[in-house]
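So this first bit is one chain, no partners, the form predicted on its own, shown in structure tokens.
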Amino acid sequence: METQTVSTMPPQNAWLAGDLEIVPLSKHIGAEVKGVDLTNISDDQFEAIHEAWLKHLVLVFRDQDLSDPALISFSARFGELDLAPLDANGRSNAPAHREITVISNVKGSDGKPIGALGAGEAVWHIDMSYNPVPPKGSALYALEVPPAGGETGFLSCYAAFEGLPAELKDRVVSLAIKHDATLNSAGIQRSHLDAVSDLRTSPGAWHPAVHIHPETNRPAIYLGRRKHAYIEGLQVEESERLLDAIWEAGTREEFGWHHSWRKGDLVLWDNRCAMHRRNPFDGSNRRVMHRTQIKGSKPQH
């Protein structure tokens, strides 16, 4: 009887980093990394990690058992973790691990929120980016998850510019927008800021429309959220018009891809040239996430 020969090779597209097996998961953005205990991790594997997130922008790692201090050491071999922002409320939600921002729609026996967000939408935004300086990258880990719905959606910065009609592209590159700060990804209003009544002096950071990543050297669009963001120097009317042709053309669905989550994921993305968004999901069930942000760069044309 013939021998049955099982083969070793990584699924197609897929390749190897040393004892890591990296899968694609869509064109332009997304990668799974198997064969990897985040507790417990060499330098190599670590350099491993490092240049395939470089690569697909996003990297998931399923099956994780990670504790907040095991979340916060992992992170922190990017580089140095900024502490969590505030929520809408002006308070910390994980005030024993100060880098650990609570992501979730659960109540407290005190009926108050325990976390960020809630189970709405969250619309495409840039982790961060109405500071100065936003963070360079996020790692978000599930540790209770809703039967269907929050799938996060994560989109490429870098193919969002380059498929750009050329005549917006050669007009995109010398702009400056404006990150609105009152709002966060949620559109829920931060309690600490006031309305806006005028785009040209909202509150938020300036930065530019496209920006060159500083590991890579590849220009991305760099859009922040949609609204109450304002281009420098044009008329609001203008404005508004400018950056509802950038937003159609740039995020387009064949740039993204949508992450389906479960219990043990381990999401790590490039704030610096992905985007990224939340679907919606039944607020009877519970959704718990702990995230990190590394600190990062002020971004530059």
Given for the second form:
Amino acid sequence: METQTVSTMPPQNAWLAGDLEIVPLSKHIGAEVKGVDLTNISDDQFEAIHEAWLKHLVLVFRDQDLSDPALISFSARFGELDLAPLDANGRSNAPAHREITVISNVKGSDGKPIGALGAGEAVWHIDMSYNPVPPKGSALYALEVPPAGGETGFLSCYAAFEGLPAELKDRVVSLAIKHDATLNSAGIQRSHLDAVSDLRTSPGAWHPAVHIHPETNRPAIYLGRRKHAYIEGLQVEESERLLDAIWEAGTREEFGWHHSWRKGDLVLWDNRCAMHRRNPFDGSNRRVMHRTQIKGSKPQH
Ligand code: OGA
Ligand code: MN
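Complement to the form predicted on its own: the form predicted together with N-oxalylglycine (OGA):
And the full complex, kicking off with our chain again.
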């Protein structure tokens, strides 16, 4: 896939949540929260952040200075945290703080990557939807960023559902999709699982293709990853055709926006109603991000 263009909108429609300024970043998704130091927030500020998160799906906080414990304690205000998943080789990459996942292309002194996802493109996905109970949100904090590339795209699964052609919308609400467990979002085969030979029997978790967000009660399309997805009960060819149609209609650029990172950015996304992807970058540059994930609930229709 080609690198997608980075869109920005002038700050408009800003609103105040308590003493915080919330500046929307695109039509359907994303807002910057101004005037907050995430190492020191009051309960009222947390309530305002939570309200803005449900409304805008993805929040950007710039110029933060967060240690791993500070990232963990801010994230934990939203709920219990997951422990970091093992990487594609079955290793944990941040043993000091089990809640932290390192996302990085940098190689350590042993020549092995210190984190996940490398420098290539990460395709559109929902985090860990190959599990029966995926996280409700993820917080990604930038410690080192490359001078170009590596932007992260987000799209609204509410807008994607609402924007489907009527016929497809009617059809999709009754479908269940299997979310493939064998590949990670960089397309790398997880070493403890066999490569897929039959989409109908390969490992993964079943979820409704449209679910109701448990906090906003809004319907959202729930797609996970395209590759090796399978629609329950269909012939493989029919499932592939229908999935292609849903993905094409559901991932239009107008539903999303791309974030250009600066060191010190913390981006918090709602994994129940936002998908994300990442542009590739020049692997001779360093990109180091630390991520936490907040435990979620089973997607329900
Ligand atoms: C993730 C992820 C994208 C990025 O951390 O889950 O997909 O831009 N990251 O690093
Ligand atoms: Mn991800």
